[in-house]
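This document starts with one chain, in the form predicted on its own, laid out as structure tokens.
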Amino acid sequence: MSRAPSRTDRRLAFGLFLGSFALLWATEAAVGFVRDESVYFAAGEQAVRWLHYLLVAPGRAVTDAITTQAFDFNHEHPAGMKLLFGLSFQLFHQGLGLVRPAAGFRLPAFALAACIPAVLHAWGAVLYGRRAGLFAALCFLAIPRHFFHAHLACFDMPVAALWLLVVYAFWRAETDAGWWLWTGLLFGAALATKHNALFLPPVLLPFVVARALRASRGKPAARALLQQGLLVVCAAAALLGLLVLVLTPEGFVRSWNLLSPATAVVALLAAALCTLGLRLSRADAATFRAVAPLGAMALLGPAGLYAVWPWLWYHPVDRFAAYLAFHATHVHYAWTYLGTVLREPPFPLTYVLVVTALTLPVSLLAPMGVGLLSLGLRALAGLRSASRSRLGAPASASEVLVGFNALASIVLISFPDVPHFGGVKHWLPSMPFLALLAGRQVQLAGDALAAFLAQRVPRLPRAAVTPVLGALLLLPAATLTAHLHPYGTSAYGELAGGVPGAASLGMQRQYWSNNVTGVLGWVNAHAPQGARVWLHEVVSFRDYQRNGMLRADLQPAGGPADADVAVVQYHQEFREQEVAVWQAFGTNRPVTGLYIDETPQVVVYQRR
């Protein structure tokens, strides 16, 4: 039976995509530039210059020297999104003049972020019901921090969207022909976006194994082909392991090139798997659909990454190894958590759960938490028939897939040695799946409430109960988002006591430097002509000028000593910077600042 949504739900999903995209575009002008974003602006422009050169002189553009020169800047991240940022900027800003420079870069990020509500509704409507899908879609985007990150020309929201799309395609592939191919193609796009996608195959592997065993039960020919595939993979892994032992890991990486033994092993593995897959598709379609998504991911994923990242073209193995090494040994930025400045591991095991609980509005945190707990209990109940009547229907394999992915990123970031900074953005891939579970709980609660009220208010329209309940639960999040926009990284929910309560708890008040937009109006109005302005922790000085947010005559200062105006971000780990301003300016009294609910975020000093 197909898992495709109905025509009505497809239309609703498309409407959610258009509405989300339009809302993000309409509200982006106020959103400041985080530190990483300005780097990606520059990388996007550099990538599009290479594309221009590719059209003019393709023979030279694809040489090792030119591709390295074009993509060496910010090579710690794949080029997929940066190419899209640059192309969008070139077309919609420079070419058509429809948008300001920042919006030109951000449009692809809006499109991917808008896919999340659309997919959540399409999936939720089939899995749990239309009302559940609609609540899940609105729930995700209504959260203040999600809404903020959806605006940025960065990689965190795009990779969350692509993670969701890969898992959705994987789910559809079990029943619908052709979706295994989409799984592989989308995984390639995810790999070309951010390294988070590397964890998708191990997350999906248990479900592939379970599907394959279930589909091949009682089918000797299909089971034999599966065993042959497993033997081929094990043999290839053993050969590669032997090469690593003989050559040492460093020598193995250095020696891997187009004509090396390792390349031959990988090529033979790919050919063998393709042959076995073709034979399996003829032997049993159900078993083929079970394993084909993972096979497509294994083949098309690396191919997609390689195709859109010219930096890898001539030195794929050693550069990919350097890419992995960069993220495996990522710098630990200081981050304030419950009054302690976290600077190095081990980090608190409960950090991710605590930050999630403090930043989410309670009206959405509760159905997410209850939904996850209910799923866990029902999954356990499925193992014991005596428990099923008490805990309800056991969780289906589809629900377990949702729950597994709801926890995956949260568990990964929770390891004490993994860098803990950036707030919720590093476990964003988990949040759409938690929204799906919340949608199910709200629909169940709405049905129960409607049945309860029907006995007491017979004329009450039962169909209106769940939408009203959903609207009431969404209202606090939507209100908080509207109240704090564009300062979404300062958002804290009721458990933290809002922004003031989070400050009293000793939590990080903001993410990087985007809140500086709250004082640029004062700087533009009061800074002397040609003044030197120090924007602490801001690398986007020229981008603010380029987008008309900062006067063109103002000059960037290197620090308090040579500045006429100092704009200091309130970070606990940078308090000595404010003291340096007091000493250089001869005053400790700010002239203005950004105060959210009377909580200092950015303060401005002017030299006497």
The other form holds:
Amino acid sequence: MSRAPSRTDRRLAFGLFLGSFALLWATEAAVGFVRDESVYFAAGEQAVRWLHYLLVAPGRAVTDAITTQAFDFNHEHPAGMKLLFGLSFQLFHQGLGLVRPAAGFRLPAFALAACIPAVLHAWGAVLYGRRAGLFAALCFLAIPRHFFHAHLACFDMPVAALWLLVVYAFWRAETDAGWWLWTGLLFGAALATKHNALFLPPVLLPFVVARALRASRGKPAARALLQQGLLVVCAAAALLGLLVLVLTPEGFVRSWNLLSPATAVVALLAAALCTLGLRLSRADAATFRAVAPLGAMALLGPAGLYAVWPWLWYHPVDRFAAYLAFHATHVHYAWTYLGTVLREPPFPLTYVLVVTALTLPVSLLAPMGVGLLSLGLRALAGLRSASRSRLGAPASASEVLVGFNALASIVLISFPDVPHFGGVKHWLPSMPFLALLAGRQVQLAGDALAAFLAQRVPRLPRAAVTPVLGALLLLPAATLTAHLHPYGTSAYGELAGGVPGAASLGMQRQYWSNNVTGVLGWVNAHAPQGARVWLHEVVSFRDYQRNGMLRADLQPAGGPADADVAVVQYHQEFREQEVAVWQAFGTNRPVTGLYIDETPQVVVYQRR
Amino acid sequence: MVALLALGFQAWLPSVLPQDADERAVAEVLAREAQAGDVVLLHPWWTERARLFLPEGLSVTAYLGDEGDALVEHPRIWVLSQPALPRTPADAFARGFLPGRTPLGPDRRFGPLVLRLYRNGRARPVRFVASEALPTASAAVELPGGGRVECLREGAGFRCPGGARVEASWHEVLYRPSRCLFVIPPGGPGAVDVTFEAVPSSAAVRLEAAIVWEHAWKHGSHLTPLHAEVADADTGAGLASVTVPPGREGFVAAEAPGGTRRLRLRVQSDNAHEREACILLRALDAEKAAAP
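Mind sharing the form predicted together with its partner chain? What's above is the form predicted on its own.
Every component of the complex follows; first up is the chain already shown.
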């Protein structure tokens, strides 16, 4: 049976996409430029310059020297999103003049972020019902930090969207023809966005195995082909492993080129898998649909990454190895957590759970948490008995897939050696799945409440109960988001006691420097003509000027010593820099600042 | 129920946030009643928006962990608190702050702000502060062979051979802003030493040393301990010394009987890299009940 949403739900999903996109665009202008974003703006423009050159001199543009020159800057991230940022900037700002420069870069990010509510509805409506799908869709962007990250020309929200899209395609692929191909293509796009996507295959592998075993039960021909496929993969892995042993890992990476044994092994593996896949599709369509998504991911994922990242074209192995090494050994930035500045591993095991609980609006945390707990209990109950228990129907394989992905990024980042900076953005890919589980829970609660009220208020329209309940749960989150916009990195939920409660708990006040927009108005109004302004931790001085947010006559200062005005980001680990302003300016009295609910975020000093 | 509680919280929160008029009313009281040597302690420690309004000449203390600060140089403390803010750590503050402190009046309320004056029983009369005496001090670097090279005066501080420096400046030590002697030792067995003349007679000489900012946290075999010692400059007799090992955050303190007229401070670390020191050297009298 197809898992396609109904026509009405497809329309609703499209409406959610359009509405989300429009909302993000409409609220974009207030959002400051986070540190990384300015780097991606520059990388996007550089990528577009290379595309121009590709049109003018294609033969030269694709040479090793030119591709390296064009894409070496910020090569710690794949080029996929940066190409989109640059193209959008070129088209919508430079070409059509429709938007300011920053919005030009950000439009592709809005589009991907807007896919999340759309997919959540399309998936939730089929899996749990329309009301569950709608609540899941609306609750995702109602969360202050999600709403903030959805505005940025960065990779965290795009990779969360692509993670969701890959898993959705994977889910559809079990029943719907052609979706295995989409799984592979979307995985390629995810790999070309951010390295989080590398963890998708291990997350999906257990489901592929379970599906394959289930689908091929009682089908000897299909089983035989699966066994052959497994044998081929094992043989290839053994050969590659042997090469690593003989050559050492460094030698293996160094020696891998177009005509090396490793290339031959990989090419033979790809050819064998394609052949076996073709035979399997003829032998048994259900078994093919079970394993084809993983095969497509294995083949199309790396191909997609390679195709859109010219930096890899002439040095695919050693540069990919360097890319992995960069993230495997990423520096640990200081991060404040419960009154302690964390600077190096091991980090607290409960960090991710605590931060998630403290940053989510409690009215959404509750259905997410209950939904996940309920799923876990129903999955456990299902292992004992396939029949319905007091907890409800046993969790289906589809629900376990949702639950697995809801936990995957949270568990991954919880490892004590994994870098823990960056607020919630590193485990964003988990959040859409938690939203789905919240949708189910709210729909169940709505049904139960409707049944309860029906006995007492017979005239009450039952259909209105869940929407009212959902709206009531969404309202505090939406209110909080509206109150804190555009300062999403400072957002804390009611469980923390809001922003001031989190300050007393000793949580990270903010990060990424975008909150500086809160004082740019004062700087524009009060800084003397041609003043030297030190925007502490801000690398976007020129971008603020380019977008008309900072006066063009102001000059960037390198530090308090040569500044007339100092704008200090309030971070626990940066107090020395604020004190350096006291020393340089001869005063510890700020002239203004951004104080959210009394908490200092950005503090401004003026030389006397 | 959860949604209603959440909405209730959001509706309530603005009512416990002070308005500018509240802050100005506090500032007017302090401008009128504060005495020389008083300090304002903010509670919770992060409520620094008050700095925008408080009188310029009045000291303000606000940093993570400040409730345990003895504030020795301040006989009276004005605690400006916001007890109604969510998760205000009232008990922890009381445990750290109240011992040795006596209220000198009732709470005064200005909207959600509460102002109360305390006598600081941990205060000690301060006879000498090295960072303030630097303009009349001299500095030199000890050479490994035993010789000395005088440092050149630069502004209010000294620039010395081997990259060593001495100046009076503000720095952060475990989140605490401190105006101190900022000393970069020359590295190797040599040391920078600073001689202070005409130190007033006192009950004790107190030496506190720390590595500034995030450098204090850093550890590893390439970093070496910082040694600071204070001696009688005339006889060479050691009075107090401290060692700050790599990874030690916050001040390390030692105290010795006072009475010496000339003091020599010596600061050394085998490897000067990231051993930038903040030194508090003071001559203090014994604790006594300060007059209100």
